[in-house]
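Quick heads-up: it's one chain on its own, the form predicted on its own, in structure tokens.
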Amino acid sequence: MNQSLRNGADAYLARYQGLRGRLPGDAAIRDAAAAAFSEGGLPSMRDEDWRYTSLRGLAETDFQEPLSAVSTAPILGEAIDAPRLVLVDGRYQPGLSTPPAGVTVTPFSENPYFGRLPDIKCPMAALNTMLAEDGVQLHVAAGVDAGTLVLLSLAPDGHRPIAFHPRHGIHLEAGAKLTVLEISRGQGAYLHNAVTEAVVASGAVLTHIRLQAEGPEAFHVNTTFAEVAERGTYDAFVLTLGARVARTEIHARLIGPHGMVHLNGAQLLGGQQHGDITTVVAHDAPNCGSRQTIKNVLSDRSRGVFQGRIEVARVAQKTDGYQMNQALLLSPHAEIDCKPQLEIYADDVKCSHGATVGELDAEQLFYLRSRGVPDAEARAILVRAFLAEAMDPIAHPGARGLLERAIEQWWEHRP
């Protein structure tokens, strides 16, 4: 680890010593969780699963603890009606929100809880288990469809750096339903790094849309892990157009038979702007599926990474696994890095997986042209047709709508 990693990871645990007495929870599960940070700290380009992605320009930055969240803090309007549940730096904001009927809705801060700890093995999700103030514990009744939730995530301030480490947990029984658009916005430098704790009981299905539209001096780390039982269903979909440098990464368990996951994704980049997808899905029980696809569109000196590793065990016979990266580069400078993984040690499965990188097409381009569409458009038609296989499997029309008027945004004044 180079210095400034170090003194970067050094800064987070004198920042967890002077906050353990007034953190909320079991002080012995952010023992362990500092414990491990401290052995491993912030993760360089030398750890495997980080090798395409730097946080350098994390640890070289003075953050600092966010200010009471301010109850007046203004709303980014979404155009999609549905009870939502805003955070501000981090913190819930129940005077902002309106809880959905349905689901019982708890703040971290309020009754702290960390599910079984795999995170302690990833070091981001570590500091988060250390440091974490706040968030929302989600759960829904078997047998209960309770409809949309808009999970709201805000930076409004942008005067000074700050960091912030929301823990969600999101339970459903068996049988239940339940979608979830969660949007990250804000402004100025600060350090956005979440962790969320996914349990999808028997026969439940859990609808995971994220759009991360974060500031351009912004850095945002999203950790999921999600954990899926007989015949349930955790499908996820990531929209990332934000930051200075993103890091998405979904560990998804199937340990039930007849158990699905779907985890597709966009990156629309530009500027010297970062981008890592990172997935795992493990396949620890028979006649499960699991769907990747996930799309690059990266312009100017932008970097995009995509890692999925699909794990079966001997026990997952009859696994059905999936994965798909495509790229489109916009300018000779931008770079994907893609690193597809299969980890079988069953005899009767089918998985694959692919990745191809290119170009728009000259021809199409020439063709709409020739038709008198004009070329910025033109070229925004063919970056929509690149990203439908993508959004396709996006069947709520109000986040579809939410999400294609975003990548439009992103196109007419992309960075």
The other form holds:
Amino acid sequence: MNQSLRNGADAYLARYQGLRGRLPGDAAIRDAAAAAFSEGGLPSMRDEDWRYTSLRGLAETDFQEPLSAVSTAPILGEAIDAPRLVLVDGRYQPGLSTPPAGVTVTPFSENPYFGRLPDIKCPMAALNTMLAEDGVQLHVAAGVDAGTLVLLSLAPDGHRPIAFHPRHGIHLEAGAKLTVLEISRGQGAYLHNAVTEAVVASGAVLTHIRLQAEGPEAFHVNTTFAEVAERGTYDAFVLTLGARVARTEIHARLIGPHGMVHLNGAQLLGGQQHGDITTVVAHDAPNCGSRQTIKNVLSDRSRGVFQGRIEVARVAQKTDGYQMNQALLLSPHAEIDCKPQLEIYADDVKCSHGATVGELDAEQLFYLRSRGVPDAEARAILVRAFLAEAMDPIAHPGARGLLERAIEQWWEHRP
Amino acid sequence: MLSVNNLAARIEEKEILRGLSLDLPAGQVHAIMGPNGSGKSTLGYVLAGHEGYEVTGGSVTFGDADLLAMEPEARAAAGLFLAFQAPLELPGVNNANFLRTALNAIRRAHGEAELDAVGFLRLARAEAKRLAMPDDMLKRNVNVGFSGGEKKRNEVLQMAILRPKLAVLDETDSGLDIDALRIVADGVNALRGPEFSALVITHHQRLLDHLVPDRVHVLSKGRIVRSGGPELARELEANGYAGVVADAA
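Cool, the form predicted on its own is there; where's the form predicted in complex with its partner chain?
Zooming out: every chain and molecule, the one shown earlier first.
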């Protein structure tokens, strides 16, 4: 193993040994995660699942514990008119939060429930399990439409490198509905390594929209484990704009018939940013559907990664799976890596995948300019048009507007 | 209005225009006719500023300005409009937003206030109605799923909204039935006036029955080989290009 990755892993293990007595919850679960993490260490590019994403920069940064007792913090970014839960440096801030009716909110620090889905074979999830201190557990009772909830993660300090590993859970009982709009922002160098368990019971609908707008020096790793029961829907969208290195990893499992999973996303990267979206959709029941449309807009020397695996079990007949990864390269130095994987053990399924790479179309650009639209505006129009297919399924008007404004700002302020 | 002087242009290594000269006074409509490959479409693209064509000689004056020194968007702001022979499809771009963006870009360039969505839609709906276009063409993505005739009518709608001083219509009549042809001709005729000129590139006499030109020019091998009045178009329709082109050679 690479020495800097080993040293980085050892530093986290040493931190765990120092904190072990004070961390909340079942020490046996944490010890098992620590053993797994000790064995595998920080993932290296020799690991098949991390072939295109290097965490050396993360390993070589000496991240500290966040300072305790943050009582006030500036809210970065625009205000959103919806009930919200605020975490600062990974710690839940009841004083800054306005929990909605219909959602039971339990801080992880009060009731450290690790969930049953997260898998410590994912090294960054193991690291989270080892060191998680706080996070929020959301619960919506059967049949309740709980509306929209903003989950805001802030790292506002920026003066010293810190690492935090929040542990979230979202549990929707039968027929419940919830939209979670998760926004991550921050300043300076920090590691935001979150794990979320999403359990969608039969007929429930979880819409999970994420805006990752971390600071440009940040590392962002977000691992989600979702389980969808009969006729349930997990509808996820992630917009990756920030961080030096970002990895959004989603494992979604369909366990009852007629379930639906959408994993759509867009990455807009510039400078030397690295953005990785990795998905695993497991069809373990018949008559389910999964849809993935991922769009990458890459400028300068940025690098986008999409790894998408669809697993169709023998029982999962009549599966309808679709996966599309498209990249728009705005610079000759930008790079996209795409790894689709289909593992199909059922014989009556419809599964398709595709990938495209291209530049802005010179003829379309000329058409717009010939109508008086200045070059920069014409390019912006074509980039937005490229993203439209992934954005269009976002039905929530507030979330859609927020993402569109974030994209506009990214375009105006890109390097 | 437009003065083309000894214009030469090529695409990659192929010479297309070889010393083309043309004067189009304000208020006039001129037709450009000629066989396939004579350079008709190239002339339109070069005037609009397509980067794929390299101008190797000559000059073009538009009003008082050196047209060839201007970016495509500046040419549009100065009042030039090219109706494309094959209008581009823009998936993901709403037609009404596209038109409003274009109109407001031109208004901005002139120091005029931008139109808001409501004001723009009022204007666009009125123009669409005059061109017998269904309202839903404004709501669809630009030219996506449009028939050939709808695409051409969409070009004329753009022209009607942007109100250019000089319209270059590149075979806007091709693929149109007689009703659509009349609509296109009416769209151009509606703009006719002392401050409007048009260069109508066409293969056929047919359009010129409805859009009567002041002058007709025959283009062959990148040069104007003959010019005349509207009767020249009828002569070409009856006898073909062979005689005209051979006379000039």
